[in-house]
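As structure tokens, one chain now follows by itself in the form predicted alone.
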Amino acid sequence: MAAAHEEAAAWSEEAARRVWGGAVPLQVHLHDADVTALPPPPPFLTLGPRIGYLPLLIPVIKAHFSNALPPGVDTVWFEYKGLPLKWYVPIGVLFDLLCADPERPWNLIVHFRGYPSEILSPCEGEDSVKWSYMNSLKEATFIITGNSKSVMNMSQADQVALWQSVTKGNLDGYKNISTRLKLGPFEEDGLVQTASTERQQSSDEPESPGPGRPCRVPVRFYVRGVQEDLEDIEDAMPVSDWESVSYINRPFEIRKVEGRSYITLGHALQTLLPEFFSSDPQNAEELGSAGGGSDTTNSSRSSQEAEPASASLREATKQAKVKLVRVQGIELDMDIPFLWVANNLKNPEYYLHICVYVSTRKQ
């Protein structure tokens, strides 16, 4: 038994290091309107960390194009096939969601003028990204523990160290700080405490979900529609606007049940997204009301994270067929244990990001 436990721990450690070491090869082109020198500068090749964010790459990108840029200062933004990219979504998630056929390198266009404020929320560089990350961490902590005290009570030095570990891909440094938040690992009965344990808990520690309350896993979905008659997912039409993507936050509640070995990823998805994963409307309604399918409503959520699911996509996918599910760039088997996925493939803000492609029927 001890050997099996050690082997499982080793696999988890390896999975975490692969997630943190994962990167998307990028080829960044300067938009034609921003070119002020001839010949135009060559594209910039770099690796975008999967758990990182596009604005964090701006200093090295700007340095590469500096001799060709127009004078003045403006907010930098990125585009893929005409779609402005949301700066607060991790690079790996953007790639999994927008590239049905993984494009390597991923060809992006960078703009140094004309920020599309009607589409993208304001971004003031790294400070905005850090704020968004910390807000997501607070939200995830609230889901897991019932409040966000552990994050709110972090010292300024710990907040800086935690953020720097994320920006530098330093998993060991991240663990040194994040373990103090007492947020994991997720277990079926791992967060249930006795009354005596609760009395011993200091006011500065995160509250327990309480006796009998299930473990709750923060999950963030990105649901994209593709053509109903699509034979190969690689031939999917590009995402033309963000209205065609549903952005959904839903925690998954796990209750220990006698006689059940584990919860599969497939069961978790059916419970969390019955409107997309169940072809039986009555079954979908039952799954949706059975728990684990409610939208997160924590008041600390940032404005960009509060985007509602696209009503048009929900309507179009009442009889949709799931074509593809990606987590950290991997197409997972639906029989894999959901808790393994949540513990080992989550992002540093403790959210499990899942990209879902569904076929949509034209109305």
The other form holds:
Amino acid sequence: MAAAHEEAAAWSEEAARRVWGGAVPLQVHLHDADVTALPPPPPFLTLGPRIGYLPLLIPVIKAHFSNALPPGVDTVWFEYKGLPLKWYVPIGVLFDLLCADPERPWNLIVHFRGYPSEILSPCEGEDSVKWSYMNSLKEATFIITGNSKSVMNMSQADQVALWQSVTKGNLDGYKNISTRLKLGPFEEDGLVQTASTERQQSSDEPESPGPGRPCRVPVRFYVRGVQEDLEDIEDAMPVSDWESVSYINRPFEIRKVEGRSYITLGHALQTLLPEFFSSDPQNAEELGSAGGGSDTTNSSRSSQEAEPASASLREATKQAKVKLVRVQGIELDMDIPFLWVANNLKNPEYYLHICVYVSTRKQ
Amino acid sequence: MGGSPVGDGTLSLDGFNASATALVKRWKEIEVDDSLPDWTWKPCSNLGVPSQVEGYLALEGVYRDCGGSQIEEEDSSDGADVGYDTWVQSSSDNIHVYDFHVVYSHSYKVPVLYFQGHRSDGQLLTTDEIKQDLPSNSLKVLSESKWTFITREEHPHLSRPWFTLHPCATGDWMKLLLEESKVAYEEQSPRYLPAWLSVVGQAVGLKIPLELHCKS
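Following the display of the form predicted alone, present the structure of the form predicted together with the partner chain.
Expanding to the full complex; the earlier chain stays at the top.
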């Protein structure tokens, strides 16, 4: 048993190293309108860490283009095929979501003027990104422990060190501080090791939830529609506006169910996105085959637990079909244990970001 | 979906929906100032598929004259029957129109206020223009805590930046508020939104009729 635990820990260690080491090769072009030099400057090649954020690359990009920039105040933003990129979404997630066929290098356009403030929330460089990161971490902490105290009570020095470790990709430094937040890992029995469960043992505050409290996993979904008749995912039409991506920021609640061994990714998706992951056998079969075969116990379990789909949901399901599920650049098997995914493929703000491609019929 | 007890200051999704329905209904029954429109319920949709259970509350088209009637507004805080019709006389440049949305946060299990303002020509108001319309108290808090009070963030259902009031402490003060008002446990869910609105409305200068809190 101890050996099995050790092996699992070694696997987790390896997964975290790979997530933290993951990067997207970027080829950044200066937007034509911002070019004030002849000949125009060559594009800038760099690696964008998957867990990183685009504004953190601005200093090196700006240095590269400095001779070609117009005078005045910069308001930097990035664009891919006409779509302004949300700076608060991790680079890896943007890539997985917007590049159906992973394009390497990923060709982005950088703008230094004309910030699209009706589409993107304002960004004041690294300060904004840090704040957004800490906010997400606080939210994830609230989801997992029922309050944000462990983050709120962090010393200023620890906050700075934690943020530095994320921007520098320093996994060891990150773990030193983040383990003190006591946010997991999620255990297969549906419980999670948190600061609040420890506190419960020492004091019995009336508001502290009982031991039967469900475990909540922070999940953010990005659901993108692609053409219904799409044969190759590479042929997906580029995302032209953010309205055509459904963003769903909703924790996944796990309740302990007698006799259940574990929850698969497929089951978690079905619970969180019933509109797209129907429990009807035909669709389940398709999902199973797409994910490499499903066992019978799995499908009978999901049909028992899933809420009966209403008529309109059934209608919607006919129109929508899941084509692809991508996490950290990996197309995942639907039978993989969900908590393994959450524990090992999460981003450093404790969120699991899942990109889903759904084929939709044009109405 | 956990039917989380309201006793800890949070609200389940069902509780939010019930409270929203009650608010829309009650708002129509009571005497509301003429300048305030009705609340409406907007269903959320994922890739064009409208959700059956999820939606948000909207109060859209709230007029505010920012050219001098601010003082009069302050004076009339004790009576809901004082008209705000002075805006009609002002130049249209000074009229700001606000939209308020109340969205349920699954993470914090509380309602979250999103708002934005535009001029009569449709131009969105900038942060500085919005600041001019905020009550002085909020301006003070805003200057002290730039990152944690009112910020511009993505509206979760519209994918566009809106102003929002940070929700992470909502559960804590709602718990105190509901305890204070001695609302019976089983009545807390429908009474949640009026109580919540009385606080967040004050922060953004949205006047909530007192009658909303009275039993129908």
